[in-house]
Structures are given as C-alpha cells and as structure tokens.
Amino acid sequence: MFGSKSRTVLAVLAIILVAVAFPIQRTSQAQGEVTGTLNVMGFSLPDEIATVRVDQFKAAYPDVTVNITEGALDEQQFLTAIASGNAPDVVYMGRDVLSSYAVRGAIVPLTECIDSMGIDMSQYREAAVAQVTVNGEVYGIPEFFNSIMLFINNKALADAGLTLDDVDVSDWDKVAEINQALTRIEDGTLTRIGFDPKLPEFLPLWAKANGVSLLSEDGRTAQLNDPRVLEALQFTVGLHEPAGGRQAFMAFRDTWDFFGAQNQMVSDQLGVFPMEQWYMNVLANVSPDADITFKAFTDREGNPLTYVTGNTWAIPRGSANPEAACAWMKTMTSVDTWVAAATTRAQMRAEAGTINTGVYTANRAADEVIFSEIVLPALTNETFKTGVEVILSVQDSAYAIPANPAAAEFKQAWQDAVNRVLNGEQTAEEALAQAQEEAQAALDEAWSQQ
C-alpha cells in the first residue's frame, strides 16, 4: 500500500509520539546498577578490535546481557522500530548522517548521559565531536577517525620516470600530468590508471582542497554551487578521461584484487589514490612488501589536509535500558577498552608474524598511548611506520561537512550530483545547480522545523 519512502515518512511522523511516551531517563553512573539488557542495532563483531571491546564491556557490567544485532544500520528498519516502541537501546551509525536523527527526534542529547556517567568530552577529538554536536547538544559518543592521505605506487613512477616530488596535489596541473603519465594502455586497453581521485566519495576533500566547504560552517547553507566545488568536480572528472572516460575507467577498476595479494598496488593497475587510512592496514597484511609510498593530502597551497569519516554510538529514543546504553557508550571509546583492543591486535599480529598499523581512534588520549607505547616501538617496517606518521601527522587538519538538521538528504544530493555528471547525465554546472536547489529545500525545511 505504500512505498519505502511512504513508510519512512510515516514512521518518523509517529517517533513525535513515542518522544512523549518514551522521555530518555537518568543514567546511573555506579557500574553496580547497570542491569537488564542491552540490545544494540548496528554493529559488527568482525575482528578483535570488536570484539575485545565488547568482553571489556561484558567484564565491567556482568549484569547486562548484551544481544547485537549485526549488520550495518538499516534506517527503515530503525526508524520502524523506533515508532512502533520496539527501539534498541543503543545504535551505532556514521557521523555524517547523526544530525538527521537527531532533528527528527530519533535520538536523544546526551548531556544527562554524559554528565552521570562522566564521560570526559575533551579526550575526542574536536572534528569528531562537532559531527555530533547539534544546536549545541552533543548526542553521539565518537569512535572511529578515518583520515586520508596519498598511496603512491613507485614502480608505477619508475617506468613514467618521475619522483615523489612530482606527486604534489598542490599543483592539479602537475595531478593532471602525472596522471596522464602513469597511465599505461597496452594495444587499446587499459592496465593501469593513472591517479585515482576516488569519486563520488571524496568530493569534499578536493573541494575543501580548492578552499571551499559543500556547506556553510553553521550548516545552513549549501554552497554546491560555488564556483571553487564546481572547479573541483570538473577537474577530478577530467582525470577519469586518460584512462577513456568514466565507463572504461570503472569497468577496469571493477577487476582489481582490491582486499587480496594482487592488489591494485602490487599488480601495478594504479599510480596513485587518496584513500583512508585503514587501507594501509589492509596492505600490511596481504602485501607487506608492496613498493608503495605515503604521502600527505595537501590543499591548493601545500597545507596538510584530511577528510574525515567515522561511526558513532547514540541513544535512540524509547531506548528501554538507557543507563547500559550509556555505560556501553563510554566502555566502548574510552581510553582503556581502546588499548586493550590495540595490545590484542599488536600480539596477534606479532604471532602471526605481520604488519601492525594500529587502530585509529576519535579519542585523542588513547591514539597517544596506542600509537606511543603500542604501535611506533614495534614498527620495523620503513613503509608502513612512514603511513602511520603520515596519518598521525594530518590528523589536526581534519575538515569534517559540519553538522545539520539534513544531513542525509545533502549527502544524497551531492553524490547523486556527481554521479550523473560520471555518468554523462548532466554537466559539471547543471548538476550541481539541481544539487544546489535539492540540497538548500531540505536543510531549509529541516531548519524550519527546529
């Protein structure tokens, strides 16, 4: 009877209701009087870094029964569960959608949680914090900080006869000639590309590199149409036509070993790519001697720049065990929990007899004991101990889209702004003149109703 859209609709409609039924309640900080069960919606225990958490958790309250619902957040199915007052008790969703759930009253401020629970707000990290932070109410506890910067394929380099020098993201002239030197096409097809620019996700970070934010500071105002973002889609689309425009380049993309040991790097398929950090952690494990190089992302005058990304935890509204939720919050980003997770994988790994990169966390305070006490003195490996500085050293420039009351709805408008200039659509201007239009509605309305 109705559509997927209807039924969001519907379902954020009746979370007005379960607001008044469902009022978040005092949490408790002694550990003794956390009890009940805590059901989480959201996350997954793929690793040790999971799941040693989870056991800390476990260990400091043995009076909660935890039950995880794996998997990643499916917004239908929570905001259903939400209106139909079957919420769990704590989520975990990306930073840059929070702010969404957050107006529609999905999930609740957590200033009674922090303040009870006495979680210390100043040892995370300011970019991660204020991706959370909505009309000055923090309602997320953040986790992780995925941060950018440079993969360098120097064989790829050897055989165009350039240097490291030459790899300068401050210069798009030179991005645009490395970028048709390194790419390499053998009687008509393609087997390397030559600078990856990592499309449609990363438009933030070459706009940002260009000197201008997708959205105003105070998030309010779109600013997709500003000449500087538009100059950045142009050029980062133009680096997909060496390669022979934007099907070829992908059809070619699509075939690399991405996660495995013929990777895109050892396989000599890419020059060069922006990519998160924990990529880097990927390499050392399936190609430990991969001849690659790190490099800072630097805007349009050499400055270190870094787009970050990263999950959160939250309440949802109508959470029937707030005060377990709280204390699973803080449990799972506090200082302890994180290097006791990082010790695990730095022996497993040493067992194992490989690389360990870290774990990078939005708490400030636990990164310095991780990376200090647990990771640096370990590294042996030139290469990848030169990434982990590298991430370490872009970390305080972090650019972050700031938080708004639209959030998904902006992110959806300039993806699909890209995407259809990618896929010959529209061009450059036109669709980021209708991104622009989409966009400015949805914050403008989701601004109204504050």
The other form holds:
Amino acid sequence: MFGSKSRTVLAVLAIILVAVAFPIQRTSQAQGEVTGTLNVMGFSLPDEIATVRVDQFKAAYPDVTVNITEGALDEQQFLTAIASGNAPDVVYMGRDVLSSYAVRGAIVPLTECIDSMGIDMSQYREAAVAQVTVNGEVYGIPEFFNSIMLFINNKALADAGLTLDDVDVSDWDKVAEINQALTRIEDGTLTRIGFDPKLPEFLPLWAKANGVSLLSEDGRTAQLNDPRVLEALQFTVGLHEPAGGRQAFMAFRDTWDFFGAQNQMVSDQLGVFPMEQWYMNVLANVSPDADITFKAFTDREGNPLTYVTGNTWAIPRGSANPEAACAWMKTMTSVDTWVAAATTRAQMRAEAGTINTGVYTANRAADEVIFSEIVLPALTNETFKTGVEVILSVQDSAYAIPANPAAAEFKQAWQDAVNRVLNGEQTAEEALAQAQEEAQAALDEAWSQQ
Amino acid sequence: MTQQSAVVVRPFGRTTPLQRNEMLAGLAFISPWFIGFLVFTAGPMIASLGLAFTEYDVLNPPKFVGLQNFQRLLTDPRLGLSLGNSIFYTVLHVPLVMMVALGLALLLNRVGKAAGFFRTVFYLPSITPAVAVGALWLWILNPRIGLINRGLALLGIAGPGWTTDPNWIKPGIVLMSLWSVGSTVILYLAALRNVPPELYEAARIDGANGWQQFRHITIPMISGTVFFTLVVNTIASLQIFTEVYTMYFGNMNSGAAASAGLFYNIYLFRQAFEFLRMGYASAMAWLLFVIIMILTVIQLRTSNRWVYYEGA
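Since the structure above is the form predicted alone, I would like to see how the form predicted together with its partner chain looks, so please show that one next.
What follows is the entire complex, opening with the chain shown before.
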C-alpha cells in the first residue's frame, strides 16, 4: 500500500506526532493532578491585575476551587492558623518578612515545587530572588517589584529659579541648597516643603547612596553604626530644618490630599521627593496634567539607585494542597499571566481615556513584553512616558535589605532610631548606637536558633 | 436571719431536694458563662503562665528556659517605657473620664423629657468600632487642620502638635478616649436616678445648698458606681491597644509616637506576633496581670473609707 519512501515519511511523522503529543500529555497530566481546594491568605482582588490573573489560574486548573481570604496578611491570623494545623495552602506576604518565617519553618523551601513545575527562576529579577532566598534555598516566588525615583514639581522649580539639572541627588550639598530654595513659608506658616527625604522609611536608600547597606550581605551583621549611615541620617534629618523642624514638617505633610486630585504636587505643597513607582500610577489617574518631572535617584557617584520592596508567594508548613499552591505561584507570576493582566489594564485605561503607566513585576521577561509591546507604544503623555522609562532604567540598580531571620526587629531598630532623632529625643550617634545594639542582639538570637 | 445563715452553710448532702434542684438550676444557668470562662479565659491564662517560662515562637514547640523571660523584663528598656506610658495615660484618663462622665450624667439627670434622646446621643460614640475611632481622631487631632486646634485658634490659642509632638501624643490620646465616655455616663445616670429624692428634700429643708447636697448626698449615694467605674476604667486604661495601634503602629511607621505612644499592650502584641516571642509576651502579660491585681486590691482596700453601701 505504501512505498518505502512513504513508510519513512509516515514513520517520521509518527515520531514527530509522538514527540509533540508527549509534552502535551505531560502538561495535561501535571495540570490534571492539580485538584482540590486552594486556600489563599493575604491576597486581595482590588483591580484587574489581580482578577485577570486569578481567572487565568482558574482557566488553567478548572479542577481547583480557589478560596481567597481577602485582606493584607494578618500575622496573628497566619501564625495561629499554622500553629493550630489549619494553615492556608498558599500565602502572600512582604518579601522583607519572608526570611523570618522561613528560618522558623513556617513556610517551606520551594526546591521541589520549582523542579516539578519547571519554574524558571532566572526570569525573576535578582534582587527579588535574593530577598526570598534563605540559606541558599528559595522560599518564595516574587511578584511585584516596587522601585523608587524622584518626583519633581516643575512649578516649584521655576518659582525658585531652579532647573532640572539642579535636582542632583549625587551632590548632597546641592540637595540641601535646593531644599532651602524650594521651601516656602508664608506669614510664618509652612506652605511648601522643599525636599522630603521620606524618613524613616527611606533611610536604607540614603545609606546605600552613601555606599553602605544597613545589613551585611549574609544578613548576620548590622551596620547601623557605620559612619556612612550616620552621615546619611544626619543629612536627611537636616533636610527638615528649613521647614521649621520635623513637627511643622509632619503637621503640614499630614494634611496633603495624597491620593486625590488636589495632591501635594498639583497643589504646589512639595518640591521634590523620592517615591515608589506606584505613586506615578496614582498621579496618572488623579492628575494626569500635573506639571511634574520624573528623574532617577542616584548614589553619590551619580549611578542610578533604587531601593526595592514587593510581595512574594510562599507555601506554609502544613499546606494541604502544595501541588495546587505551586501551580498557583507559577501561574500568578508567569509571563503569559502578567501580559494578560497588563493587556486588560491597557484596554480598560484606553476605554476610559486614562493614562496607563503599566504594571511592574518581579518577572523581567514579563516586563519586557509588557513595556515594549503594550505600555510604551500606546503611551503618548510625555511626562508619564518619561516616568516609565526612568523606572525601567533603574530596575537593574536595585538594592534590598538582605534576607535575615529578625527582619521585623531589625526594621523596628532602625526606624525607631530615625524617629528618636527626628523627635529630638537622641542625637544621631546615640540613636544609631542603640539601634545597632538592639538589631545585632535580635540578629544573633534569631540566627542562634538555626 | 439566723435560719438563712444556717441554710447557706449547710453541707450539700443535708440540703433539701428543693434546694438541690434550685442549686442545680442555678448552676445550669451559669454554666454557659462558666464553660466560656474556663475555655476562653482561665485556660489561656494558665497556658500563658506555662509559656512565660519558655521560648516559644508559635511555630515550633516551646522550649523551657526557666526564669529567662522574667529576667529579661528587668533589663528591657522598652518595657519600662511602655509601662510608664500606660501608667501615665491611666493617671490622666481615669479621673478625667470619671469627672466628664459625672458632669454629663448630672446634666442629663436634669434634662427631663429629652433625656432619652441625649442619652442615645452620648452613648452612640461608644459603639463606634475602635479602629474607626483611631482613624477619625488622627484627623480631629491634626495640628494644622484638625477640629481641636481650629477650635483653639478661634480662642486665639495656638494648638499643640497632638500627633507630631512626642510631648503631646499621650494627652491627645486621652482626649480621644473621651469619645467613648458614654458608657460611664449611662452608669452614673442610672445611679443618680436611684438616689431617693426625699434625701435632697430633707437637705433643702435643713438649708443645704447645691454643692452641699452634691457633696453629702449625691457622691455618697453613687459611690458604689463611682468605685465600679474606677476599677473598670483603670483596668481598661492599662490595657489600651486598638485605637492607638490603628493611629500610629499599623504600618510600623509610628513617627512621633514611636516612644511616646508605645503602650504596654502594643509592645506586648509586637513581641508576640511581630517578633514571634510568645514566651516573653506571656511573661509581660503576667506582669501586667499582677500590676492590675495589686492596683485593684489597693482600690478595694481603700474603698471602705469612701464607698457607701446602702444597708451595710
């Protein structure tokens, strides 16, 4: 019926079919094995970025029933759930606290999950992966990637006779000068803050700009009493003085319509401040015509620098459905899922006639598609286009506080130190010396329990 | 009277069937509360006493460490700070709440027909969720645009930094606490309504003025309620948590309140659930229990000098 040539062709076709069919069958099997209920803790569905991704998971795994307990992670609820044997199947938490839970065994290493589901960890940004890696093992699949840049009020600059070139955070003397020039006090009342250094939360950024991390790379040694940290703290605290000190500064700052149309940039209440990129999205929504400029934050050498934060997915100890949890983490952070969510957002913004500044993920491969194919080609507002480009340019210069098992106490130590200085309770030297002692004691205690 | 006493002290085996039935019925009626108390209060208290001698992170089995947690209580500078803050707040809050509540109750007692309306108005804030109260008062206390400082400005007074000046953080929180004065007002109002009017009538005939009537009739006759509110408010003040946590500690960026607003229960909560030191937090809880117990005993011991019990 068939000649030898035909038989050869048929054989080759059969082999190709088998080869093609096999992975399909494997994938189907892998997805088919993922069944049951998936209880999710710490996650919410506030927008299309969340809902589209959840829908993607449900479509890929129709045999899994997803129960989401909406709301930010409640430590009390999480800990008692684990202690009582009622752990959620997957949990969403800040990357900064993941290591505290990892070293105590509250969440499990993902080695098996990564291998079995074939999760390509190289697609995620290194700084984010480092935050979820403890003792060489990955405990989390990173999600968002929040970077920092400078938000500049052009009107304030013009009023003070300054130009964008004057906003140069590599030159701290110049920062102090523009802060003075941009600060406005009318009839004894502060009406514009010149430069808000965003203390205490951005001390790690300022310290890193001055060449030092608050914590050693191995997460074991606090470096809060390093002279460069001291210099960064003294400098940034000093930036409150032209405004009349921290009290006047905060009393004014607390009145801003931060998330509204009359925000501090539009209302000319602030000159310059470093801020996370999500705030660009806020401004794009509430004041798209704001006269502002975005610029990269830099270290004192002039190199771009950002301090990153973000969340991660993790599997708690006692998860009843780790297979589904693993599939969830992979799906929620995969390129296709992110792109689907970003596409939906782009469509919704286009229909509403609002600006789309994109979604910034910890998945580098996803970001490449999102920004090159979806966001930037459609972004016509030059102000926000510049903002997007600035963020993309600094993402590879990211700094994060190294993973450590005493994350909460470490953070409390340095934040309280900053607050004591700002409140005039201690000098910067005294506060940092105390913080160093407290932080190191907490680190030593936590590491000793390994 | 003698017969009644004999019944009370009679051994269980010698009670009559009726008394036994009544006793069993009584026990049955209080059993829901009693079981609840055992399961949700006494049980956890005993467990926490045991945990106070351990190192326990909630996630792993507790390890016995002897008195280590109690030794730490003696050397922890933040413990002294937080306890001092709670005591400072209590000393300011309790007398102020009692005075304001009594003043309002006296006014309400004279209102007449509209008393029901005002009683509701004063009580309503007490049922506002504590988290909402905290968020609301951050605005009311805002030094620049808050209602309080705006009101002071009308009088030509430059208001303080209620939320930004460490020296004014606690007074600001005391002001906020007056928001829920309504429940104490209701108690005082009930007590005032129970004062026999003939006492005032007799006093007026004897020529007593308003202050003398208040001092020698009202105060003694409501002293039982005053004592009750003193004890309850003292305990509640030492345990203040939700409103202040919402205002200043929810996002770990406590600003001016980092030291001034660090109350005992906030520090205890952070030790337990943020720093995962449940053993140490348990020791802290027992220290607070002992302090409250001592204060309550002192209040009880001194009460016989100023609390008047009718028929005692």
